[in-house]
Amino acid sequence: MAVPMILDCDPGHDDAKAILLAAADPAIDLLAITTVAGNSTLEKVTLNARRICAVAGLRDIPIASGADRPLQREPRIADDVHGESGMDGPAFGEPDVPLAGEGVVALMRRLVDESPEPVTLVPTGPLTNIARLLIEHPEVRTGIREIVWMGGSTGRGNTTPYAEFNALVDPEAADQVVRSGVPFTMCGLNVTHQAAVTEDVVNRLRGIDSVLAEVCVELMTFFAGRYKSLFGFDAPPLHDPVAVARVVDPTLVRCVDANLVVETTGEWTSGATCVDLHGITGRPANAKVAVELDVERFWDRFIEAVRALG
């Protein structure tokens, strides 16, 4: 049976790979998509979630817009990474696809209150939504099978020496949402490093021989540029399909049970995603950490994915 999901990402190159892989494997059942400010503003992830929803024909899957601002702390983008619109690459061209006519939170209250099947939320982003779902509405608790997020690392981070972008930007959030007791997992910059982009990843896209395919090889070599230089990486990581790649299958992506705490005060650390591997601390799991990418198969679901939207 297919697993409801709600997918809250902030599209962003690899958000957009995100929402192709959810809407397309037919492990997931994608009820909507939802965004939040981190790569770039509001206004523009959802107009990229809205565009990347158009190239792929998905029309039926409600679009919502969230938080445009963390809980406590000032906006803060990536656009040196994703460009001055978000997702740069690609000539998009105005998406014929609408927004849902709710609020995010309310959205995600009502679609869990009715899914028949406990729902599984997959953030991409930054945990604002998700934090102020469960602090406005903690009996939601009981209607979400599971939380896996896109965010942290086990090591360093990469917008500080020890904070992740998606955990730097809202730390008072992730600490929420750990805090919440909501079984949790962490798909952190650990194992999405094993997700490269690698020539030969984009010569099977480009085999395809679709819009769509062409659109994704367009945004991963926009993408790749912006790694090599800022980076120096040969080929960019692709992170946030790997969060939904646990939730198609959690073979994909082996995890371990740690205890973990965000760090929200630390002058040189905050955001950073304090994971206690080898039990040094004494303090109990909390969640599930991934540290393992079969990648071969990750990349078979992903390139089937594109294919079946093409």
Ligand code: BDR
Given for the second form:
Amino acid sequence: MAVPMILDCDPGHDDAKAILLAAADPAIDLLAITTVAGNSTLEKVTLNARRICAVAGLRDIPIASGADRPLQREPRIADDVHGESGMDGPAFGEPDVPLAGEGVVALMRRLVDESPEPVTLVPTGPLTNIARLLIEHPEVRTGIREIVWMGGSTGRGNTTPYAEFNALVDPEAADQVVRSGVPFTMCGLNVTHQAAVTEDVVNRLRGIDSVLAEVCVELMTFFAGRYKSLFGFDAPPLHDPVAVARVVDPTLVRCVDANLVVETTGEWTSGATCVDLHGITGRPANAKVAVELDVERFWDRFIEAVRALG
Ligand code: BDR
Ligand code: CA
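Return the form predicted together with the ligand of this protein as a structure block, the form predicted on its own having already been given.
The next block holds the full complex; its first chain is the one shown before.
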């Protein structure tokens, strides 16, 4: 049976690809797409979610807009990586995909309540919406199978030396979610950097004769340019679909059990995800931490999703 899932995202080039994989792969029953301020303002990332859904012909999945700022901190965007629109590259028309009238927290709560099976939450942005859900409706925890997050890192960061962007934007939210008691999986930079969009991947997308595939190529071309100039990468990492892939087929993303805490007070290290990979603190494991991607099967599955959407 397909896994009921909600994707909470901030599109974002790689979030857009996460939407495609989640919507098209038969292993997932995508109940909703929810947005959170992150890569760009809430208004822009929500428009971008509607844009990619319109291009992909996804009209039956509710899209709802959530938190416009972190729990406590000032918003921080990543226009250096994603451009002024939050998803620069292709020329998008006005999307003919509506926005749900319900707020994100109410929608998530209702969907979890109504689902006969526990629901998996996949956040691919700051954890603000998820933290608000768990704070406002703690009873919802029993209806959540697990939270599989793209964020953090077992090593260094990408926005400060020790913090990954999604963790840095709202460390208090990440801390709350990690400590909520809901099973938690972290797919951090150490694993998402294995999902490199090589020339071969781009050529496979080019081989699909569809407007959606062309938009994917244009998104990747912009993203590759930014990753080259900002970080010196020859092939940019497609972070967010890795978290979706873990739900699609857990064998695609190997995880280990470890203790995870989120730094919220460090002067230089706020947003750092401290993962005790070798058990040196004696603190019990409280998370699954992704360490290895089956790169070939991951791309096969992603390309198939784009092909299936036509
Ligand atoms: C994460 O930050 C965002 O820019 C990407 O969409 C991804 O979720 C990578 O650090
Ligand atoms: Ca993201």
